[in-house]
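What follows is a single chain, given as C-alpha cells, in the form predicted on its own.
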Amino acid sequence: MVALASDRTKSVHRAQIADLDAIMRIERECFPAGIRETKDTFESRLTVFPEGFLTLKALDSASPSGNSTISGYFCSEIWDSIPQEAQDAYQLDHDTGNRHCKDGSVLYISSFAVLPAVRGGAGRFLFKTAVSHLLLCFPSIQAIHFIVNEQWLAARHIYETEGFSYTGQIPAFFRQQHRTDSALIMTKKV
C-alpha cells in the first residue's frame, strides 16, 4: 500500500476494510461511551467514500522490530452545502449514503481521532495530509466543515491554528453518562 505522505515515524494511507478492527480500537480509546460511533457506521463510510477515509500508521515504540500500527483515522464525506438545520444534520452514526455528494462543494469531516500514545504532532500531520489530499482530488470543494466537542481543547487548537472559524453551536449535542457538552461548528473557506 502506497503512503499518501510519510516521515521517519508516521505515514498516511487510504483505509481498507481489514483496518476496521484497528479503527474501532482507536474509537474506544479516544471517545467515551455515549459518543462512540459503530463499526457499521465506519464500514458504511469506507464503502460510500473510500477516498475520504484515511489512516495514520505510526511507529510502535514498544515493538522491537519497529513495526508501525494504525494509530489514527480521518473520515469524511462531501456534502452539496452546509446544512441550515444544525441539530439534525450532524447526528452521530448518520448514514453517509444519504448525504454524500461526490461533486459537492463542502468537505465534511465526520470523525478524526489519534491514539493518545502517538499524539504530539501526529494528529496535525494526519489532519493536514488528509485535507490537502482531498482538496487536490476534489477541486469542487469550496469549504471544509465539521463539529468538535467544546471540551476538546487540543483538537480545537489544531483547527484554530489551521485557520478554521467557529460558525455555530449545538447545545448538549455530546451526551455522555454523567454530562453533556455542546458541539462547536467550525468552517474554513478554501
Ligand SMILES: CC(C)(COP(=O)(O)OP(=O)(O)OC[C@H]1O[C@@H](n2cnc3c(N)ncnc32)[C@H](O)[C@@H]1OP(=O)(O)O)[C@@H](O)C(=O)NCCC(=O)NCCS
Given for the second form:
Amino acid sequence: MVALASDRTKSVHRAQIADLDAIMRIERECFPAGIRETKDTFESRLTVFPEGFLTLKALDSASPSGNSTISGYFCSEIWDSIPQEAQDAYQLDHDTGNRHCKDGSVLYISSFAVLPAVRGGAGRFLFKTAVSHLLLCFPSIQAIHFIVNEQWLAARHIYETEGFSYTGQIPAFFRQQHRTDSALIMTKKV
Ligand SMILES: CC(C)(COP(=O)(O)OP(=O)(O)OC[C@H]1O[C@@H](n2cnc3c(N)ncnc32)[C@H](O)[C@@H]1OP(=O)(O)O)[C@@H](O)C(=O)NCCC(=O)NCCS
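Okay, that was the form predicted on its own. Show me the form predicted together with the ligand next.
Below is the entire complex, every chain and molecule, led by the chain shown above.
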C-alpha cells in the first residue's frame, strides 16, 4: 500500500480491515478501561469513511529484517455542522453511520493514538499528515473539530501548537472507575 507520507522510520497509510487487530492493540495500550472504544466501532468507521481512517507504521527495532508495524491510528468522520449544545454527538462509540456526511463542512476527529514505544515525534507526524491529506481530498471541509480529555497533555500540546482553540467543555465526560475528567472541545477554522 502506497504511503501518504514517510520518513526514515515511519509512514502513514490508509487503514485496512486487516489492520483492526493491530488498531485494537493500540487502543488497549493507549486508553484506560472505560475510555476505550469497541472493535465494532472501529470497523464501522473503516466501513463508513475509509478515507478518514489512517495508520502509522513504524520501523520495528526488534526486527532484524527491518519490518514496520502498525503503531498508531487516526480516525475521523465528516459532519454537516458543529453541534450546538448537543453533547450526545460526542459520545464514545457513537454511530458513525448516523453522523457521517461526505459533503459536510466539519472534519470530526474521532480518535488518534500512538503506541508508547514509538512516541516522540510520531504523534505530530501522523496528526499533521492526516489533517493535510483530508483537507486536500475533501475541499468542502471548513473546520476541524474534536474533543480531548483535559488530562491528555501531550495531545493538547500538539493541538494548541497546530492552531486549535478551546471552544467548549463537557464536565465529567470521561468516566473511569475511580475518576471523571472533563472533555475539552477544540476547533480550528480552515
Ligand atoms: C497524543 C499522542 C498520539 C502523541 O504522540 P507523540 O509521539 O508523543 O507526539 P509528539 O512527540 O509528536 O508530540 C507531542 C508533543 O507534546 C509534548 N508533550 C509531551 N508530553 C507532554 C506533557 N506532559 N505536557 C505538555 N506537552 C507534552 C512533546 O514535547 C511534543 O511537543 P513538541 O512536538 O513541541 O516537541 C500520544 O501521546 C498518545 O497516543 N497518547 C494517548 C492517547 C491520546 O491522548 N490520544 C489523543 C486523543 S484526543
